[in-house]
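In the block that follows, a single chain appears as structure tokens, in the form predicted on its own.
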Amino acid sequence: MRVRVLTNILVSIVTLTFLAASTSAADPKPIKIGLLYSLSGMAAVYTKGTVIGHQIAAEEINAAGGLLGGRKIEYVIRDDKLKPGIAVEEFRRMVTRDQVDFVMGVISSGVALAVSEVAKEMKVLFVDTIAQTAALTEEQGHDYVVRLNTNSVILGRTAALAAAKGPWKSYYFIGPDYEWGHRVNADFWEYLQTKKPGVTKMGDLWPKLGERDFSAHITAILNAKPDAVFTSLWGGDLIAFIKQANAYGFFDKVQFVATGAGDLDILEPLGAEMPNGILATFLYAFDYLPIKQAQNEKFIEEFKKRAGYLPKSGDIIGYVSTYIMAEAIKKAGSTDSAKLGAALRGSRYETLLGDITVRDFDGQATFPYNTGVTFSDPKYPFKRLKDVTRANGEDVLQSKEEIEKIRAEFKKKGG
């Protein structure tokens, strides 16, 4: 009797042994990526595509057999509602209760500023996707932060490419008093002057993020009289600019210089608001891209059928960064976040965007950048851009040398 009660539970144990194992081979741990945005709020418009763009990807991505062995790809997402002290608390929950394998987002720079910091401490490698700030992987950077994105230097530098080719030579400045509005404007004006010397500043407007009556802005600089102005408004901020700097005759009597103006966020909401003739920086243009036209239109079809619009930078971004990190995972062998970060660094990626290399020294992807010049075009109720000015990352980057001598500079500060 004893024997065939031993004999009933080893076969028990073995039958559940054999089980387990069989359900581990069939459905390995997946790969759990957080992903976190300000899904409420202001920026919701912007971010809710770019977790669609991510989540096209990681569905490619599994059905082509996933990673390391078959694991899946699966996503945590929270919303940091614009907020640092929110995002960091949200990062901490989902490395340690939701146990994540490491962090993408933000779209705030603010926000990304005080989540590197977390990342840091934590030692959980954050990857950055929409916000901008040079700082992040400038002064800031470290080895648990890198960027699958353009920053400000290659923002503002593009458009200072663009905007010296002008006869401008006085100029004026409004931005989003935050982190954003004065690093990009600072990474414009620095580099306007290498490329046009002689050019002049006349002043600077820092509304508030959110702004909403910009008559006294308008009304300023038109007394000012400046050949051209730069802005860093962005999302709302800027269409409701444009629409009202329309009723002043604004754009007759200045250049604009606008970042942002050329991606599908600020055109289509506009439509025949937006003016012609005004200098827009953009990312990404579902008609105009370089290579790999055949592959982008795939995006854009699923991209349409799941959001039922076109797909604007953002959202272009959280596909093309889930195949770079999907390509690093391959490399690293690993999820682990000190590996996962050293195969990114020094790395080269085949994008939709273009080729593009993480640089080694500070996490900071190549990704090429555009300048065009908005025009009415009958195939579509919205403008588009000609006359594209395009930078490729590495030629306006700083060297090593110069992000060593900005970290020396910064740590000298108490930073």
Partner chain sequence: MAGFTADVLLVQFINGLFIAAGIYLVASGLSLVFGVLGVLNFAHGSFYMYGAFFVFTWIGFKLGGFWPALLIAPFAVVIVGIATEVVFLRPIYKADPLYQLLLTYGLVLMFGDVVKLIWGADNQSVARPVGLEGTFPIFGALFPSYQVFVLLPIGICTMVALYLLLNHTQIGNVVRAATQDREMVGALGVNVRLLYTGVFAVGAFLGGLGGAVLAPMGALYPGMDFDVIIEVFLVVVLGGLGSMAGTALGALIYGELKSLGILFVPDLESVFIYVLMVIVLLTRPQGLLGKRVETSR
The other form holds:
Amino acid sequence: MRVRVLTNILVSIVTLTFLAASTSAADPKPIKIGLLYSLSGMAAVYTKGTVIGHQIAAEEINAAGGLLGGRKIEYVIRDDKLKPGIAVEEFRRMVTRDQVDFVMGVISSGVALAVSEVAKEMKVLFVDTIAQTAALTEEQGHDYVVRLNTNSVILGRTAALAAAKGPWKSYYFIGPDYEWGHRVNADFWEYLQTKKPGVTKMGDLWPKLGERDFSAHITAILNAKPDAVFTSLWGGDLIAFIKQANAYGFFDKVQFVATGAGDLDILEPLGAEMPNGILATFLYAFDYLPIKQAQNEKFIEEFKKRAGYLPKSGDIIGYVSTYIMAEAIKKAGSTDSAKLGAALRGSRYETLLGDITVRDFDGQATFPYNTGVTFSDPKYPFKRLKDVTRANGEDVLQSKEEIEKIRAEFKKKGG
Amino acid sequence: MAGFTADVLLVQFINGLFIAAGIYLVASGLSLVFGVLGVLNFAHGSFYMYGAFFVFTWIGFKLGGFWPALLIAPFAVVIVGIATEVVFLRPIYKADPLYQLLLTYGLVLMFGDVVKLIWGADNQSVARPVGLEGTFPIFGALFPSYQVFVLLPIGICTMVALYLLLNHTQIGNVVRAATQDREMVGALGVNVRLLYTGVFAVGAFLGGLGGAVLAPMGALYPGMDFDVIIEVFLVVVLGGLGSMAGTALGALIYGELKSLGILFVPDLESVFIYVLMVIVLLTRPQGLLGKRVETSR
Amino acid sequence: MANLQGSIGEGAVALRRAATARDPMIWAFLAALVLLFWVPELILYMGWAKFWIQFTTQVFIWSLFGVSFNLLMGYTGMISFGQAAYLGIGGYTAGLLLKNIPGLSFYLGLAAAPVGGALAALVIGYFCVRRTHIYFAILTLAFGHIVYLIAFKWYGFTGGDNGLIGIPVPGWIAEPTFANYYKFVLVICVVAIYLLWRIVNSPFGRALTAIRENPERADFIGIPVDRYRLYAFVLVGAFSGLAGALIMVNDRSVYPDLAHWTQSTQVLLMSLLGGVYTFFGPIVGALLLRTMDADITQNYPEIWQLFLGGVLVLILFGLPGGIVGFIQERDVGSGDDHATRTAKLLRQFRRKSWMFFGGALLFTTFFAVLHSPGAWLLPRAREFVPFSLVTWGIVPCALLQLVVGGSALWWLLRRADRFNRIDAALLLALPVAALVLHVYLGTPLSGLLIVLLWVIFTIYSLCQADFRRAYRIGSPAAGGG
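Given the form predicted on its own, state the structure of the form predicted in complex with its partner chain.
Below is the whole assembly, all chains and molecules, this chain first.
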């Protein structure tokens, strides 16, 4: 009796502590989705808008009556501080404390791989939305991980397709010194060699993440006199590189091929300092979209109202991926991770970014990726892209056999 | 990749000077403050960040653009620095120097979030001043006008000014005396409190100036303080804590190693400097030009 | 065989002798072990049991890391800024062995971690221990960063920045309730912390304290200062390595971040927060920091650094001895007569009670601000019910606590010079009431912990022998407060 009273008190203490906000009992149980992003630190630039994208989609879905007979989507938003250890802890915490049905998110590749491992063990679905390391769905892939974004293979190969059409014969490489940077550069180079035999590589440079001063790198590249330079630098690093390279007259001497440089988070801060004629790839430019224009405009308007700026690639992914998950939940008729994972794979989805498939053998979505050339558009205070070509994910991604081969090799090495 | 011609090496060497000038601007303030106050100021990187963001804000005001900001931003940082010294550091000078280090670490965390609250978490960018966007030829090679006409001259001027200030003025004598023996200077009737605040203000000014001068060269983002403070520590420890000449030497080595190292072993560029630091620390723990360190007695 | 039995018997006798005659603390450790061991069974049917088990496991590991780090910082006076390096080395040692040698015993892999940590500490310590103060801090920071860089860059060996992922652990650890691993960690940590306790209280430990107080004198009385510093450094490296391996098993992976210098500042913060000159301080620090982490840094990521930095600055200014030090500190001179002692004790008790009161109020109000931002005067999106404090705005709620609690405390402390048992009971009842109030208000756990510390402080003070004597006799010298 006494024990019971005590435990009752304990339970009520704990409940009170963590249940400050009361939910009314009349609503059916909400669908709880964990959002795990780096909300502090240097990646916060990207994740803030992604979360807003998620929220807009959820509100639209909820306003339309929710899913599975009126169940509303509810988010549990957590910060992983860009650290795998903390992300693992948070993932478990979201599952055990907040009782989320599945988890979406993650910007860093290292974090994604770590979280995916825990997802496998806990049998909770992990939907990667930003991190793009191909390893996640290739050699480290399993049933409980899916990526609703492009991956480093799509990135590298799309750029290679566009670059192969140009006249450039010799290439120099520069990328951030961590796994993802090495991977994109390698994907680009390998694919380029198959598409344009006879290209040569003159060297590669690996500045550290967060490098401030690229002047030595820039002159080293110029000394080698390559026809073109490929880069997987991103964010603040890419901005710093372009600004500093500009001052050396770099872009008059070599053709610059940059992944992700066509995204607004690079174009906007650089403004007029972004040179013309760069071959830049991107996932989403706010107004260049041949499909579903009405829905896109509605999204842009809503997003601008909340965030105060135009949506970038990462932001629309939050929106699009939520809709894909909603479709999958409807199809699975359940929020159970195993069923949801199975329903997600092998299906086709009509999204704002084009029609995509989540491939059944590796869980990689086949988002199309774009390449364009920068030019000055008097309508905007920043550069825009012209001559845009689009590569479909299906066309550039590896086939099932290739993925299986990669996985087998990885197993043999003891992974 | 082998067999570099002399002019390639020369180009990289001049580039190394630019890198050195930039890092010296920031590092000199840290070194000065450590020499006099004995405080290894983690928050120095924050001063650098504030200097850069103040420039960004000033340009937004459209009151003369970049040039006035180059002077106003460091002075704004000085105000932040003086407030920091008076409110936070002054009460705990008597405590273990490591407590001061920890305190400044706490301040770094706070300053970083304040930046996020004021300017947001986005990448920002400051355009180069008009007329200096282009290139300037030296020995036939093209270099950025901004580095040639702003960064390098300001770096050299700062070095010369600090040298003259410390070695050929009355204040400099007191400051140098304070680096040797702080108690003694106090006993001689110098207002140590004022001296400390003054030196800390100069340190903050240098940090802010570094941030302001480097602002047009890169992206501005919360977290740039952490990125720079590691490099600054490297330079200062390499040259010798508290030694101004050592800091200049450390900056020069850092810049040249980075610039020339890329030519020879591009894969390991970020490791070089650490290897050098280990070698120096193992053979001369006080740094290249630092004064002798006391051992555990 | 007989020999073995004999030695076991001898060992048992020695252990018993150690336990009864010399060190009664072993019973406290055993009690903690036994009590905590069954916690998972008690709470397993509750909603958040798995979360709590996970959470407590982390607190245990960080406590071990903190207590061992404090042997260096608090007892020997060597403040290392690169302690996370040994955490990383321990994690990578065990992780690499388990991943690369199939069939290797899990325990053997784990046991290699402290060895790895100790070896690394021996090499690095050899170069560092002769330097003192800031130079020691910088050297350890530099070496720590090199360890981090090696882990980050050496793809072929450490897996580079992605780390070693998917390290095999035995099935009984990977079970879904986490309870087994909790128990495993608990046993290891209690044993390890007890070992540290014995080390601290051995002649060697006292020599370390002597070195901290005055290296010259320690040298003069024949303590080999540098060698003892190195021993301490290596010992702590070993325990840190063990903690790193436990973290590795918990995550099933190990990443370069484990060795990053910001982790080193975390453990520094724990020691400072709990109290550097106390043995158990870092445990309190670990508990507090982990709860704050769970309450603030996860839910309010935009301001967690601001908060953490603020806490650090506040400790350095307000509580240089940490929380445990603050509770224990008794500033009584040995030459004071009885009346002065009593007066001093009462004055301190008053001052600290007020500080706890203010701290608790500030902290819990801070959480109220976070919880319902903007609801300063009236609640938002909730109906105001006069008799339900939960529905009140932040300012009225805080004011009510300030006025009611403050006047009650003032009235009780005013009478502190002529106390009786009822007064003592009332004095204890006040923080308990505050605790109950905040449970009712739904204040997050770290807010509750602060109030709980106030309760503990009051109990601790009331149990002190000279305090009891003081209030039973009563002294006019102490009046006028």
